[in-house]
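To begin, one chain is listed below as structure tokens, in the form predicted on its own.
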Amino acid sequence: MPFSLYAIARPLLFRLDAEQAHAIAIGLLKTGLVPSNAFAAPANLAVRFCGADLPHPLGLAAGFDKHAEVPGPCFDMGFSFIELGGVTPAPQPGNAKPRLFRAPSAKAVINRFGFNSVGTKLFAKRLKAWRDLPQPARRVTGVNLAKNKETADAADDYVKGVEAFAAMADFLVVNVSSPNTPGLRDMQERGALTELLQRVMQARAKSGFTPRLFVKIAPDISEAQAADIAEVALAASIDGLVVGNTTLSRPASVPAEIAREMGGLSGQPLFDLSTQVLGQMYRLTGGRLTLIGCGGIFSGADAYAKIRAGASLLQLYTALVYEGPGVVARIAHELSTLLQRDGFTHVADAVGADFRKN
């Protein structure tokens, strides 16, 4: 195994609470001191997203850079795209501390940030003053938008987080699935979803821009939600589906210590689940919707699954909480051999295969 330096550091970082390991993370991310994590992917692994020619389908999930204060380096970490955020139109602290924890023997993490955000202002001059940056490559970005805590009209919310983004991100991924948020989501009911996407679809057309728009669904909905999502998100005509959000079970492999916290779970225990969801929604959707898979992707078997179950992107988080960026690299090449072996010559062509008829 190649040295890592992520191998010295974890043992010091897991000795802090939580979100002080993460703070001190984005802190050294921001020195621009910490090596790149680049890599060559296999040539099988293209893809195309946003316009752009991507060398792998790896991406990182929302929550990493809530703030928008490191995406360079995130690129630097071997991701292909990220996903920034969430972000709500106006600053709000969250639920109060502590609200991150660990699970090491499950591979897990529970957390009740509640959208802790800088708001959309500082977080779009941000965004932009990077934008505005020369870069070595298209990096294609997304940001995932939430909504403020105490805000009636959640609509209104997410047709503000369109306003201030639709210019300078690449995709939109409208947040109705965290835990944390009282009310939240209600949001994925049909009527409300109904109305939310005709709304963020017309913010998106008076924009003048066109990103691309997602829906983050949770892990957690019955049969009969997946189809009225499903349904509306065809109607509505959106580019997409991130499946999925934290789950609100609590699998027997997370300790009773930390299963007994409020939170959404994410992490290993959450792949079967978030997994199930994704191909539930793959059939739902026909393959007519772009499916980014997310939740428990730890080896290339897992991506390789979330990619056979529909999915055409993937993101990661935990993982790289418990390996370190160097899991990016490990991933692909184990996923690239996966396909190899089943005798696909290019990732796309294993989108879905596990419900193809013969």
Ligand SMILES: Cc1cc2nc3c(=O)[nH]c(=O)nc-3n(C[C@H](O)[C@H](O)[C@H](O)COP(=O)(O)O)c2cc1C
Given for the second form:
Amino acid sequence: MPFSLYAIARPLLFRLDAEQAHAIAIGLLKTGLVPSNAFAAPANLAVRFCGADLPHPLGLAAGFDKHAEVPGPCFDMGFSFIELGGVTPAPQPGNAKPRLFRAPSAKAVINRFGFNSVGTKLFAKRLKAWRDLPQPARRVTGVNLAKNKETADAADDYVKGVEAFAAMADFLVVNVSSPNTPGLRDMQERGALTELLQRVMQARAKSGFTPRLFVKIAPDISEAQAADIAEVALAASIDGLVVGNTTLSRPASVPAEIAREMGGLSGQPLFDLSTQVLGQMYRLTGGRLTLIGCGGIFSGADAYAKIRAGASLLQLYTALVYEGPGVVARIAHELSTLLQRDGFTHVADAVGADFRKN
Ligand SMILES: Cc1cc2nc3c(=O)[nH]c(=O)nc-3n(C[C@H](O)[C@H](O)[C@H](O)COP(=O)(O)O)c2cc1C
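Next, report the structure of the form predicted in complex with the ligand; the form predicted on its own has already been given.
All chains and molecules follow, beginning with the one already shown.
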């Protein structure tokens, strides 16, 4: 949808309940009638990911296309890679509605979906059907793996996810950081994470495929937890981290009437916290893991800050809600200009620049 079209659509969508508006957006994308926002990215933004040459580092974060309904249209919004899901092994309804809240004055969203999911079987059927279609280019697609609320042995559910999607995903994201599933974030603790990653890596080896493996972490972690995660991730030889998920904290910029809603906060107020944790993980892993920076990206300056803090790829979701799909091309062009201004020939040259000795 061209930027101007979203400027018209937004007030209409914002009059509706947030979840209903999202369902309408997905419905519109499904029609195939929404004009493409694909754009020619400046050459200095080209990156390699999952063995593919991507025109720029901006991807779609998990949670927008939770049920693999519109992977093609997600690329048409201008993203160079997408992450679908989260998907749970068995279908489950998620939490009671309402469970999605906008805070337009803060450009923020709070959600407590609790993994509403169609389940692996239908999701995989949809993804495979789309993957089997002829594609205009290599379309790097990941799947965000989640666990069912009632599953006691969490690792079991992630293993099922790997078994279901290893053959059809370029990357898999072990999501142990959604705040809306009781106990999920405990999987980030040293012992639990060590066992989980061992089992997930074994399942990948057994599958005979090699999707890249990422762990998505919460921005609400202590320094000790960050150090543990870095050590365990490096020891397990996973490919990288997504930093990160929504926050349970409520920065002062979030209006009081929405701040008291339970759930994970995303959007602009998440930017500082998630960028700080990103930098921390970059220093702790010494550039040995691929870091995907996510949280509150709305501008080229935001994207640039994440890259300087150590991200080699980026993802966004909430900016789409407030700015529409035109935001991807705008961020890309702004980022390109900032790189040029500071004398970086190429986006990869700026990764972690904040922590390099001159
Ligand atoms: C409505 C909604 C649903 C989400 N669902 C998921 C999910 O299923 N799995 C996941 O790992 N992250 C999920 N996220 C988190 C996003 O992927 C992202 O990490 C977070 O929103 C921060 O990025 P942003 O500020 O650009 O939105 C969701 C976010 C929102 C707003």
